[in-house]
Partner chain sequence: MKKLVSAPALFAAAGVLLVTGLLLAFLYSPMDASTMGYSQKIFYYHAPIAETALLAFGISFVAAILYLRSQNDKWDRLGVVSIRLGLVFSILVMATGMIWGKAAWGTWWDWEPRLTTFLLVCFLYTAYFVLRSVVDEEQRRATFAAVFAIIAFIDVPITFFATRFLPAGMHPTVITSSGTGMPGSMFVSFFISMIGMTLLLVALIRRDLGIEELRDRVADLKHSIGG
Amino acid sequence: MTIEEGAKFVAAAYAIILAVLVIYYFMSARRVNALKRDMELLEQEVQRRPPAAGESGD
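Output the structure for the chain only; the required form is predicted in complex with the partner chain.
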């Protein structure tokens, strides 16, 4: 096998590694952002709601 032929296989392997790791990293980053947004909205909802009967309200 020539160096040029070998280089194609090597490039393909490293491209797959890079692509999978980058995609995983950015997917988890998107997930973090979505969860933080949900958390903020839910906390706002909890503060907005009047205290239920029997709760002290403080």
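Having seen the form predicted in complex with the partner chain, can you show the form predicted on its own?
Left out here are the partners and the other molecules; the chain alone remains.
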């Protein structure tokens, strides 16, 4: 194997690693956005809920 052939394999390996990292980043970003939406919905639900007996209005 010549250096030129080896360089092609190394470049392909780096390209695959980069693609995996980019996909992982976007999957993580989607998960974070979903968690933010869930938190906002939970906060709205808590604000709508009437206080239970014995709870202060703080």
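Positions refer to the first chain, counted from 1. All values reported here derive from a predicted model rather than from experimental measurement. For the two forms, the rigid core is made up of the largest set of C-alpha atoms that agree within 1.5 Å on superposition.
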| query | finding |
| --- | --- |
| C-alpha positional change at residue 8 between these two forms - rigid core reference, Å | 3.1 |
